[in-house]
Amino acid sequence: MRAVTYTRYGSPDVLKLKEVQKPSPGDNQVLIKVHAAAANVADWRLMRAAPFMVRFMGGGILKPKHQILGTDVAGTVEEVGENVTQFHSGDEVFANLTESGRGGFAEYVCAMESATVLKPANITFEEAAAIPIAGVTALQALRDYGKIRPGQNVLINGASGGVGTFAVQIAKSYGARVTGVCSTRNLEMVRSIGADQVIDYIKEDFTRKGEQYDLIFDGVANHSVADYNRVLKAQGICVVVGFSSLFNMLKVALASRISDKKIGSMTAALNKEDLVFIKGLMEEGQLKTVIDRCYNLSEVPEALHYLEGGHARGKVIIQINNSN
């Protein structure tokens, strides 16, 4: 099969399209013929080993531990392991490959049964591939860390990004009043997915407008602890999503100890229950995937270069086998 591999850390130039051996599923795995895979921030961070601590988080100290990137996929079940009971050959599924060593930028990949979910019939493979990391991150940040409740005033910083577009819609599904922060070119798109108000960060700083929020979801991490404190209501919560420096994490922890406002950072813990929950929102029409660009398998280096620039609108998708 064809796969995009890398054997050393560096720029997108280290990625090479090669013929490799097709995998076979373990006892608790399904073999998926991949139709689409999502490119995530974690992919280019693993590619570059940036920040350096990525090497200690499964990346490999001196060289990549797993030579095929890609963590979120959607496709058709080709074969199932001996202990698999929930899936059969031909099932259309989407999956997260964190527990399987990644490998999504390939024509076939093995996924754990416990991290695989049937694809909603009303969405495409491309839309399904975008769900796992971005959707679950948004859900857990708002529900588990942010304790979101109906009627709250919620701000999404980075509302046009891969995670932010899910966060806007999930916050609305919980009955919140949502303000999205994005660039000028993305204002209408963020409104179209449900934001009640949008702020153009090029023209305005949301931390200086005077409005306060019950909950801030920050997918950009471009403000100080003092900024967050200024715009959080009493007992308010700010959740900073994704990679932060150790220094920033310490500042956030200290700020939460000396204030009635809670400021914290998080990374998602992928689980099947949350994937199923998000699947339900998709089936009900409360949640949709926003896709910026699609690339072919041979164009993975270009896709990660584009994603690394930080201006993608929604998700970047890799189309592989007979996508619909």
Ligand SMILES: NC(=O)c1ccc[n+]([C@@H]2O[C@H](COP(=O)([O-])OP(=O)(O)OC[C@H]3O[C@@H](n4cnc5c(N)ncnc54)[C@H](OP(=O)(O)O)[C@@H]3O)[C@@H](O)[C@H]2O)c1
Contents of the next structure:
Amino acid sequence: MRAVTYTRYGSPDVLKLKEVQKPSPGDNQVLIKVHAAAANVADWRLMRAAPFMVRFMGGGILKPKHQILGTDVAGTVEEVGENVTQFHSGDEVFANLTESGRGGFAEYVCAMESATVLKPANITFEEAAAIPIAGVTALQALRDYGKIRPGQNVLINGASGGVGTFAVQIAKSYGARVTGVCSTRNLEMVRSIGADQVIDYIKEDFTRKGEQYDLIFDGVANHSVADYNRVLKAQGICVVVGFSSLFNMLKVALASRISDKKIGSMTAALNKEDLVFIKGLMEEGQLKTVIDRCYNLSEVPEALHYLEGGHARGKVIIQINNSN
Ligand SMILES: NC(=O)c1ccc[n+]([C@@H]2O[C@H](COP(=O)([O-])OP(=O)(O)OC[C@H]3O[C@@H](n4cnc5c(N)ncnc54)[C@H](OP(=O)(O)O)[C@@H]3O)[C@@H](O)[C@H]2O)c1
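Return one more block: the form predicted together with this ligand, after the form predicted on its own shown previously.
To see the whole picture, the full complex is given below, headed by that same chain.
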């Protein structure tokens, strides 16, 4: 099968389209013929080993531990492992590959049954592939860390990004009044996915407008702890999901210990229950994937180069046209 592989860390030039052996499913896995894979920020961070600590967080210390990137896919089940009970050959599914060693930028990949979900019939493979990391991060940040409730004033910083576009819609589905922060060119798009109010970060700093929020979801991480404190209501919560620098991360970690308001960062823990929850929102029409652009498998280097520019509008998707 064809796959995009890399054997050393570096720029997108390290990624090579090659013929590799087609995988076979373990007892608890399904083999998926991949139709679409999402590009996530984690992919270019793992490609570059940036920040350096990525090497010690499962990336591989001297060279990449897993040679095929791509953590979120959608496709058709081709074969199932011995213990698999929920899926059959021909099922249309989407899956997260964190627990199975990634490998989504390929024509076939094995996913754990426990990280695989039937694709909603009303969405495309491209829309489904976008869900796992971006959707679950937005959900867990708002619902679990942020304790979102109906009627709250919720601000989404980075509302136009892959995670932010899910966050705006999920916050709306919980009955919040949502303010999205984005640049001029994305104001209309962020309104169109449900934001009640939009703030253009090029013209205004949301932390200096005098408004306060019950919950801040920060997908950019470009503000100080003092800024968060100023715009949070007394019992307010700020959850930082974005990563800008190690220094910023340490400051937020310190704030989570000493601030009287709840300010902290979180890392999503992918689980099937939350994938199914998001699938439900999609089936009800409460949530849709915003796709910025699609690339072919041979264009994964271009896709990751584009994504690391930091200006995606929604999700960047790899379309995989299986030839066999
Ligand atoms: N904690 C977790 O578990 C977790 C999981 C997934 C992702 N993440 C992190 O979350 C962050 C966002 O991920 P993503 O996939 O949404 O990234 P992305 O798709 O690359 O999003 C980039 C978006 O940020 C916007 N943006 C850039 N500067 C901004 C600013 N100053 N104010 C407001 N918006 C700004 C850009 O809009 P313009 O083009 O208009 O500038 C663009 O739409 C990344 O740091 C990623 O590593 C964390």
